[in-house]
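In structure tokens, one chain follows: the form predicted on its own.
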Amino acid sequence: MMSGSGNSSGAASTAGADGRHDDDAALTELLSSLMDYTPTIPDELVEHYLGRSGFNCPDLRLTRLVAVATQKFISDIASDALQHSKARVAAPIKDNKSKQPKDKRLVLTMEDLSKALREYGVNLKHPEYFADSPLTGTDPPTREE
């Protein structure tokens, strides 16, 4: 009986040995596949950066696996900030029906970029600009005297 438990741990080690040897393969053809790619953020911009927070690899696979993580996590932001759009534009106007926009053309606003980074742990905190005010678009006041 304990050269059958024997018999399949071996099987259980060899198939542990195959998933690693699987493995091993899929990241060496990810890393060969790297050098083919041009990745939409610039292998010196990677480097910049990488460099500045203290990084330096002479590798090319890895600065541009750095910057296909990049563009897949700034992909996902303005993929959800686009989400929090589409969910501003759509919900209803309590204060007056009237004031609904005739266009439904999309405008990516602070509000979204914000909502979408922090999301992602990301707090983002601006200024008031002019643009953003309330007072936006509405005739300046006039004094009556």
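Just so it is clear, the model here is predicted, and its values are computed rather than measured. Each form is matched to the other, and the largest set of C-alpha atoms that superpose within 1.5 Å is called the rigid core. Numbering follows the first chain given and starts at 1. Compared with the form predicted in complex with its partner chain:
With the core held fixed, residue 36 shows a CA shift of 2 Å or greater between these two forms.
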The other form holds:
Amino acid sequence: MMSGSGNSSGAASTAGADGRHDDDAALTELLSSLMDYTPTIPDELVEHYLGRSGFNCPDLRLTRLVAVATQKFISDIASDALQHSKARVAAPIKDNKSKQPKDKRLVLTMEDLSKALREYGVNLKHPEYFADSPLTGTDPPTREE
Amino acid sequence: MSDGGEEDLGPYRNPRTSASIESSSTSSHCASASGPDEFGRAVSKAAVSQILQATGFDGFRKSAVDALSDLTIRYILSLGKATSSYANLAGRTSANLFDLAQGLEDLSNSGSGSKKCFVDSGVLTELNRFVKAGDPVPFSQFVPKFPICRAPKKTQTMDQIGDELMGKKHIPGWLPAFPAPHTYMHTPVWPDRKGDPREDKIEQVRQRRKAEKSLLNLQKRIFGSGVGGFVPVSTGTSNSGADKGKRVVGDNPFLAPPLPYGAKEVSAITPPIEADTGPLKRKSVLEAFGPTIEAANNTDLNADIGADSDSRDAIPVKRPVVHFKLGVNKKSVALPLALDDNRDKLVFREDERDEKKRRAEMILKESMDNPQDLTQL
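Coords for the form predicted in complex with its partner chain, given the form predicted on its own:
Complete assembly follows, chain above in first position.
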């Protein structure tokens, strides 16, 4: 038993050693490729908000990595929303005389965005219309919530 | 594609992260920019819209972009917080790549859930793939380093102000200085006008001359039209009254602050000699002003300023009698309160003259008895 566990641990350790070597190579490759890639999110913005959250790192590559990660996150959400909007445009083919799916402009709406974000665990709900009276915001006691 | 965010990805996943994002998203996200973070939000909005454009959208709703930019900021903040907490857990204050990778895995949706070395997890490989695949779209505008920290305005210490401590040794010099006295006291303010004394004097004399000229014109008008003697004014003091009449308040030595007792040798006061004198002493105003009228008619009044001003400014050695009048400010047709009985004659003669002359006489009398009102002529 002990030998078996030792054996497996030994095997795991050797595998781990090889994996670490690969990991190092992957990491260095990633970091070097980062410097060529300029993320869309500017460095100053990322540095500002990282400073606000307590992230203290003088290394620019890490900042770039955060920017790239954020960009990937947003672009994933955007592509999901794009899929939803394309599906919406393509779906109703009741009357094919008015709608041309190919020419329709793809607009990001709150509906598509909330659908895409639901899969990421972000619950975004947008009120469809406001039913208040025009006196909203003038007199607190008379305003209906 | 990713699976549902609620699934448990193993013990390394922080379930609080997704829940916190959820709860904070459901709270109201204000559409209008507010607070000190406005610039950061604006920059993130621009960056997000660029990403959306690269993804393939033709347009977007403003509220959607606002929500997405807010989400971006929250993501960066959460990532930074997770990374720094992992670094602190390891006893470090500055984060490194491994902390960042662990934080990324916390926030990610990759469904590996493996217990292998985290570097080998799906996160970084996905990132790698992402970087290799897309062509970089750099941010379009220049973003300055923000927030800009202004150097705080240093208040001056006592030592810097100067030696105003005046022996207050109990106050250390490194304390901030006392406020300036003009902040809590009414201090005199001197006008910044550079005055030439000679110019000022010339201007004064010119104004006086103007007043006297108008007074003389008035008298000429009265005497020219009216026949008969004018009512004589108070006795014994007609000369000084005339002098007083000529003098304008601007340089009135009688309004100077009084000298202390004994500072100046003065003559004894001559009592008024009213009872004795008859009509001999009474001069008409025309006689009193005679030489002046002639002078005004012959010469130019504005010439010869220097000599005249000296003679006029001379304080009379002999102190004249001062007549106090009640109700001096009334500029009306009504009679001022008469303190001497010489005015009774005026009352009788009023019935004989017409209104205009009577008014002119009253004005003249008031002006001669009140030298300070001459400027109003």
